[in-house]
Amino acid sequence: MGFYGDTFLPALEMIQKEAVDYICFEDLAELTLAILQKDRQRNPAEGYTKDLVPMLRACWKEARAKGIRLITNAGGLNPRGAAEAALAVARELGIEARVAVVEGDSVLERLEEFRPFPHMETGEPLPEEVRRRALFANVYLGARPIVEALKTGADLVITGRVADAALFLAPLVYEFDWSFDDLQRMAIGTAVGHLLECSSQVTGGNHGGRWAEIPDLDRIGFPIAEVSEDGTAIITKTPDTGGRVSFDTVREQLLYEIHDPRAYATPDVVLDFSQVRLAEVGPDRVQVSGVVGHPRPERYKALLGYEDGYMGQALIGYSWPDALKKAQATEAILRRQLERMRLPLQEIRAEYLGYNSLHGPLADPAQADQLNEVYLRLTVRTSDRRAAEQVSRVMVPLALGGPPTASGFIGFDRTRALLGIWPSLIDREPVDAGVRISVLEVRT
């Protein structure tokens, strides 16, 4: 999987067909972790991702009798309380299952030992008045404590917030005894683990080419990685799944999330791209060759996440004709509005769906007078809720009292709570002291 919320059908197929040795299911993202604190300040044994329950009820018993091994980071925010719910599935289907779970990154109790925590681009400290407001501070790991739980015969290896491609290094590094000494097997082992994180957008999904040619996108299958303990990476995908491996699908995801190709960093080594080789050596098969690798940064990145006001919104639509000039009249009346109302706005954005909403800018303008339709969506961000609580409100009456053919949704209070991000980086030896490995069981 690649993200929260991803289908993990296509893994199921994978262990039908005994197409791997390890499966991973990548999970967190910064936005994850956002969605993950408010599940647990709802519920203090929440914090982890909850497809990770159906997603082992569909695989774990078939995966656990051929033998295929799971690792995820889905424990996001709260690996134990995951490991707890994957052992009352263990239960439930009736197997025996060793869970490993991976902890240590969170350093939110322990910020004291990291000051400043500077910011990671403007180098300033953490305000006081951040960190007051901070609900969660998580460390990005890298691979050796996944070894090390791989080691322990786990079935199961459960982490919080890992670097993607980690979880992908592990099963290659345990498997193959290779020493994290060895940048170039750091390097194409890590290479594969960011070829494998997105799950299908290395198969043809979400690809920018020549999209509509990609077969049976309705069952599109997920990437496989075979690595040899030389080094040698081919990518291909489960037999005869929907998709496509080839040198411009391979090549769109090894660009993905990349700033510097020449270094990019993950906390087992910095990647140099620039002499990538993609081979295509057989239908729906990439060979991956000329990763250099260096060594690794001396410090881990971490990420703050903390209470940044709160949001309110709303969203009108107006038809043809003059859909668009309607959405402007009402955004200039709502303005008028709120400006009347003296609320403690800190920013109104406002964006017209079906026409600028993607583009921005780039927006054709010769355009607007042919759109059939357009929505106003109209965003507020504030310290006080009761002030965000009001946006949809105010927009209410524009039914009978704004521009003709207000249509669609008007809206109920669409208020949400603001997460802001603080990156930082940091020393290892703190973090690394800090991480643990634990085993659960159940036996039948």
Given for the second form:
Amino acid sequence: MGFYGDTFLPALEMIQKEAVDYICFEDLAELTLAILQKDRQRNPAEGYTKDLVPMLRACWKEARAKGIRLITNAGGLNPRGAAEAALAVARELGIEARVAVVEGDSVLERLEEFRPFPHMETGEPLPEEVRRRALFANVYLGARPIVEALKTGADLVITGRVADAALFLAPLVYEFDWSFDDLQRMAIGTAVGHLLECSSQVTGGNHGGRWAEIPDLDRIGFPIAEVSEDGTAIITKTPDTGGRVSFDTVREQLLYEIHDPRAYATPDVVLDFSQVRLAEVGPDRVQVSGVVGHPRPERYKALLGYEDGYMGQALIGYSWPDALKKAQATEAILRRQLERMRLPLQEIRAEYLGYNSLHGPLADPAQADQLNEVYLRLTVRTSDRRAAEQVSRVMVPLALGGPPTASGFIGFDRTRALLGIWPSLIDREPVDAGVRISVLEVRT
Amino acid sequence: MKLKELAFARSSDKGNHVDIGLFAYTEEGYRLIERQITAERVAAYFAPLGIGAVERYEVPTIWALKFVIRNALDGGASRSIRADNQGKTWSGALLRMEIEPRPCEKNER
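Mind sharing the form predicted together with the partner chain? What's above is the form predicted on its own.
Whole complex next, starting from this chain.
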């Protein structure tokens, strides 16, 4: 899986077809920990990605029977809680289970040890007013603790925050007994992990190229890497599924979210893709080579998330004729009303869905007068939750008291908490000293 | 012509930065984008969206350019109030740039 909320059915298909030895489930985007923190505040037993439970219910029994091991960062902010939930599933399924838990990525309770927790880009020390609003602070651990967890014989490994690619590198290190000093193997193993970690984004999903030619997205397959001890690596997907693995889909994912392709830093190795070779060696099979590895960074990357106000939003749509003009008139009305309400707003933003909500000032103005319909989306930023909620309601009376042809779909009351992100680079030793691996079991 | 005829793109966020991969369909296309789609041009193009510095990287073995657009998302996806808070559609905006199909002719004459 590629994020919290992704479908696990393609993973089940992989198990049924016995296409793999390991399946890695990557569940934690940058924002996910903020969602999990709210869950944990409500219930201390939570704080992990809850779709772990239905995934295990559907997949675990058959995976165990076929000797397929599962590795996931679904533990989020509470890996032990996730393991307890997993054991409950094992009892329910009537299977024996051995779950290894990796803990120690959270440093929220230990921030003092890592002062000044400087900002990764500016070097600025963590301000006290940001620290006070911190919701989580987690280190991106590497593959080492996952390898240790695999050595316990666990058939399910649950971690908190780890580098996404490390989930995939770990079973290769474990199976082939690769050395962490072998930069070439670390590089190809991590590159493979990077290609797989966004699930169907490498098998034809979200493909910017000739996307309409990608077959059967309704049953898109998840990616598989076939890796040999010598570091030969082929990216493919579950047999007889939709989607495609090609030069185009693989190169597109290779450069995804990595910044400088000559220096993509992960906890285990720094990758250089500048000489990469991708060869289509069969239908839906692409061989990856030429990835160069440099020694791992001196420090770990950590990410602290903090409360940073609220977003209120409201939505209203108008039809032809003059759809855009009507929506613009409504924006002007709302701005005057909000000013009169004297709400403590830091930012008011108007976007026109169907016209410029995505590209803003870069949208093509040529069609502005001929649009069939336009929605005004008005958003505000405020430090006051109630102010945000009020904004969501001001739109409603405009159905009768504003410009004509307003649609019935109005209001859109969804206030959202905003989250600030403070990335830092911190010393490895105290982090590593706090990493713990434990094993929990169910025996029948 | 539009860049869309020669290349495709995918974009996303990393912290407060937008990261765009641009992939030419052919080697000849790569030579064109490599010459014409400079960091300076991309910076000027996206300037109305309120951005910081633009870096460009080349990966010629896969006919690709990589653009990193700094400080482009009002503090990052999780604190932005934009409809496209992750910059996922900036790839599409980039593909609307104009590109000259045969830029070499002038030099050759």
